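As structure tokens, one chain now follows by itself in the form predicted on its own.
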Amino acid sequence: MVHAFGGAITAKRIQHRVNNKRLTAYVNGSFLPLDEAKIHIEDRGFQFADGVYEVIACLGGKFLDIKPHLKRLEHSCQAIQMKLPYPADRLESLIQQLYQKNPFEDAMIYMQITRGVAPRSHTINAPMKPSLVMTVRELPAPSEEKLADGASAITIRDFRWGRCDIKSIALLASVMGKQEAARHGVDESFWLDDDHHLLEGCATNVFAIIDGTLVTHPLDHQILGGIMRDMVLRTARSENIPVQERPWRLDEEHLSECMMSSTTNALLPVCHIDQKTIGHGKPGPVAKHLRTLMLKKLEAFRNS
């Protein structure tokens, strides 16, 4: 069997597939039982999506890249105007301690700050204490099934906001690209420019190999700086594989491979886009490799 991210599953990590009571929240300096966890009807969260978030893999008590996701996180916060509720090492603190009380060896945390409470108008009208909630779930893994034979996926046309470099909780354009896909039987929805080029998943970075170079969308306003897209192409360049960041398109001459990467998927090969065959229909050479060196390193990770 295998963990997250294709590692030994423990004892001790299927004993804790666990309900909601006994799971432990944090929420605005408590902690509480999960089922006991709520916020006032009039954050500005649940009103408006005025807020951003994070989520952070932890690999039997490490959590990994947790100084980039706080950075991004911050960066989130400073493109909204809005201030960390904690320094960051009161925040890495927090996680430390929330993960703790919660019975999962492999774990992710969900965290979110919102601008605040106060009464419903779009107006900013004095300054607010951010609310902050965290909670954590057992890290998900692909199935042996989905690993063996690649992912699949629907491309639609993208019509969510202009700063997708925002990691904001406004998550209904991503909601209704994972129904669609859901409705289509694939795994994942890949979001397209008006010019065709791929940008990125509804949850995922997106990558295709052309001529033997890895090749994903680059950073702006259109995609979100993923953790683990971070990882793929510094794995790529370790391994001197090429590399560009630049747009693409699935019609692009030679291109052979398809992937996608996540804090739930690592780097999970994608073999089949709008019902079309990429390369041969199973996992790619390239995608394959650059998988078992991340999880090469991230079982390095936790045994270190």
The other form holds:
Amino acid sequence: MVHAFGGAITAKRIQHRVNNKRLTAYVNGSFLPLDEAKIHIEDRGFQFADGVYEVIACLGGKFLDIKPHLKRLEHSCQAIQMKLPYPADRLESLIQQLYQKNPFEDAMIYMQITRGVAPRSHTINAPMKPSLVMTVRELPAPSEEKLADGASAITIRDFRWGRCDIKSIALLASVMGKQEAARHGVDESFWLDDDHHLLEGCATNVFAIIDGTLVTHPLDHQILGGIMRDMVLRTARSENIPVQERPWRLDEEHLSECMMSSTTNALLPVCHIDQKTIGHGKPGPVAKHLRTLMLKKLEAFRNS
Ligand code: PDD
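For comparison with the form predicted on its own, please write out the form predicted together with ligand PDD.
The complete assembly is shown below, putting the previous chain first.
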């Protein structure tokens, strides 16, 4: 039996057929079968990508780091001068209700808030009622092969906008980056700034081990403050692994490992970038150690 993030688990996993008709979505106050859940064509999310989102992992009915996720959602909303449609505790209760209406034990909840419906005009002419949409899917698990061999990636010059700290639903650049990764037969594209520093992936944060130190780009407008990034850094610090939040490059001397983190993957070693081998080409000792510790924490949380 394999844990959603790819580790061994003791708890029994509920088996369900996944059939779209049986999944339930939340749309603006109603719980509906997924294929009946609809949004207005003049929703500003559809017309301008005028909205923000979160993806939250749920392990056996418990939502991982829900408070930091809702705090980040609030940050994203504030940054675009939009109000949360409900206070955080009401959102938490809706998330819980939606989870219970869906057939997964380990799940990821997608929640999207847009500014609302109005005749198309770039300017926000009047306060609007925000739209809230949520869906639930099974939390994916990396394959045994991926865990044994590590993931792979390419690098691309960053052509996204200048506020990547906002979890915006405007994800066209990320879609293009992921497609480019798929075209190269790899898992992720890492964005590079003009000085070839690795910023983050299309849907991941990225780290290196350089001379025994865990290095990752600092929190600024060029990256999303990942919830798992935070867990990786906390885990490393608790193990007395030195941590530096600073710009870094792949050609730095003594770079021995790379890894990436996200809500959907926890932490994955990355062993090939731009077709070059990182370290020995297999998951390195620090990445393996951190991943093991994180899976232990997640398992403890699941069983708490
Ligand atoms: N993406 N950076 C970017 C650009 C992301 O889109 C994500 C997450 C992360 C990692 O953040 P977290 O640890 O909070 O998941 C970093 C989600 C999973 C997505 O778009 O599906």
